[in-house]
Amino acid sequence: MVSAPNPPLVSVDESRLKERAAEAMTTARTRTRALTDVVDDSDLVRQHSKLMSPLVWDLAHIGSQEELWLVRDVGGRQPLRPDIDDLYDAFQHPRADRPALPLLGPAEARAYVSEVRDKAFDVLAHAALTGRDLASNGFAFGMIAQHEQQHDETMLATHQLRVGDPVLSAPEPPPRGEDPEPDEVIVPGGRFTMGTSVEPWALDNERPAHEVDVDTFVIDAFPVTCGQFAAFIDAGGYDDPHWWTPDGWAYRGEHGIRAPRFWLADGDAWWRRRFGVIERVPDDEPVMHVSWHEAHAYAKWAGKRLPTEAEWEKAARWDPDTGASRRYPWGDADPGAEHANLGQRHLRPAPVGAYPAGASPLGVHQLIGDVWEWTASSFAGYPGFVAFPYREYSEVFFGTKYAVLRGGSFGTDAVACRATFRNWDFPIRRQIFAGFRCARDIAAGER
């Protein structure tokens, strides 16, 4: 096992880590039953699109990845099910294979995820947060957390692609606040901490600490909207090349791609289905559903390009007052529901200008929740990264296949999203919760 790339961190209460663990975890597990409770058992079992696995396999893949890391790992345990180990491999099966393997049944699965459970927190009630990388901190007890959370937002987007009535509600967003201004930001050059070296339960891709220099650019104050995507669409923008990339005109018309996924057009109007509820395309909320090329397509029509990832990182960390990088663009508290549209609180994102609390000090609103953002960015590994605690994480994704997102949508949870952390997809893709903003270079006389 490798060990992690940084300094030991500082101590904190062991007693309170390890109420922060259960709570992340017991969260987590609330959520992955309310996903799955919802359905009966034969669309657990359904796969609903080959871009996804089964619900049901992914219920039982938090449970063997549970087992592993916690149980077997930081407890020394005994194995409980070593028999279904290569079952949920992710890496031995694609998710278009895995409706075909032998799979735990719905009752299965949930007795199995049950008594794991059961033992993690026997661990955790006994286990030291000190000494070895993996449980310091109680690391492994929060990335057992993310893990859980990442695979909920994961469930969350299969059932967006289910066919059916509605199964999930949740209360709407915060109304739109006051009139966006100004709906650009210049954010000034200069060097600024990107990543983190202490942070506890950050992942491997976001270590560590260094410094990064970024010249001059101009960021847009809200992620792009509906309304402005559809005058996009409306000046024919999926129908010039120029605006393309070649891989992205090739797959756009392969594909016969038109619109964001899931967007109906009804005359002059745009409707969409969301989580199967058929309903008008809000001209103020963010756009989502569409892939990086589309987002490049956009950026490059309205004059401007996408953000690299390391603008992005300064525009939302950055306090031009001290220097010094934030947690959060809001400052270094943890998210509350004045901040960002997080944690599957509601089923959409919210109207630009909802959140003025949880702005940067630039004034660049809306940079965690509510959608990913695709960067201009590939994938790629920090000076100094070392793989912890295994390479499949982020590693063996490095290169110019995967596109970086940043953010988080309202689909993932706070501790599963902070302004370090990073996600990243194929280009392609588009049943994911993102959206984009876009950024440019400075015209001369704006500094």
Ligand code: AVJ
The other form holds:
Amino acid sequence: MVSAPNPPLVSVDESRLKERAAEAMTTARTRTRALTDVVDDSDLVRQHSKLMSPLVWDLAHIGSQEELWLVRDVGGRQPLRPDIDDLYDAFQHPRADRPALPLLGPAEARAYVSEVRDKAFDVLAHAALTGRDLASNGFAFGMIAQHEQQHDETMLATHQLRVGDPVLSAPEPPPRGEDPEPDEVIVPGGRFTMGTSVEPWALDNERPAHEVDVDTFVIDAFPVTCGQFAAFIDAGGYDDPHWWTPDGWAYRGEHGIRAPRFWLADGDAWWRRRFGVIERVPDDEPVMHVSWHEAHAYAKWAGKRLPTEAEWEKAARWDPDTGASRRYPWGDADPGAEHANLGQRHLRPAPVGAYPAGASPLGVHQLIGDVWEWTASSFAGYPGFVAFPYREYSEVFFGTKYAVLRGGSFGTDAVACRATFRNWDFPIRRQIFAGFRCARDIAAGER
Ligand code: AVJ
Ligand code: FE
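Okay, that was the form predicted alone. Show me the form predicted in complex with the ligand next.
Okay, now the whole complex, with that chain kicking things off.
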């Protein structure tokens, strides 16, 4: 057979990859627009909490990163706004200082991000997605779509901190499933593959795939609910140092913490503020807006502990039939609406049992979506870790100061959520959409 002398310039796979990249970038931009168009200019430039940037900073920062990686680096094009690089470099200015910077105003920021997007799409149309690491498999485009979605989740957290009338809306999540039984699952001991070397858009900290030996352990089939957490409060859990680490106890005392953030006590009942709406705390919804310290204290009070990252990932990915690790608990298919509560499709976590189709082979539910789950592990590189494409994404955060969170929340987009995806934050943080589930060692005679 004679081989074709002139192969097509763009392979079918490459054009499909470009479509996927463009789609992911467009989905992110639609969300960014929605989050920034629902409030007026004074709201966009205001700092709603010292923990957060003004929304207008996130907006221009999204464009700035896109300019840096797609337009300048992959595209080799001229800078659009080299003069503003420093303003939107997260490492130059802590969040608390950002409102005082000479930031682009709302109209300028919108014009800037759309100009960058036009250029980035032009780069995408002309780029070869092979060869160089940054562009191969469309990684840089996937990374930038994930970056924008991560800031969209951050902006959603800013919306939650914002005081004022509700401006966001979404349909209610699916209802509670049949009575969650059993409420714990035994995960048999042995080796499994943690992390990935094959997922094209996996970020540096998820790589490389490596074998980890995990002892037999028991994990909750569902995240801890508001009702369960309220029982901990009623039992005086916040008043007994026995359940807390010394750091956690000190933090609780200094900040007068008595309940999850945004909860309000009214006699015997708990209410909460959620995106500007005051409502009863629903018993069967995963608890959120708790710090790592509160998660740790609850788990100890319940006679359990937080799972390690390896335990969490094994419960989420390990298929007992094949011994292989899946991309997601339900298999290798991208997340659909039936699998998980992701992408701000709803404005709250779904009640426990709402996603039977998303359970792992061992029967662990809602690992993906609903609430980020605090783990017992601090953030570290896997054996063979290589920073890519920049040390400031992950490596500079490695160490014991940060705890790892897994699984994504209702505010995490599917493009930035996999069973290998790793998030991290300080153990005192409560503004993120974080809850937890418990694990424990297996009891003698239980296997
Ligand atoms: C992975 C969520 C901790 O928001 O600080 C955004 C993601 N990195 N821009 C963060 C990120 C650079 C990061 N987290
Ligand atoms: Fe960023």
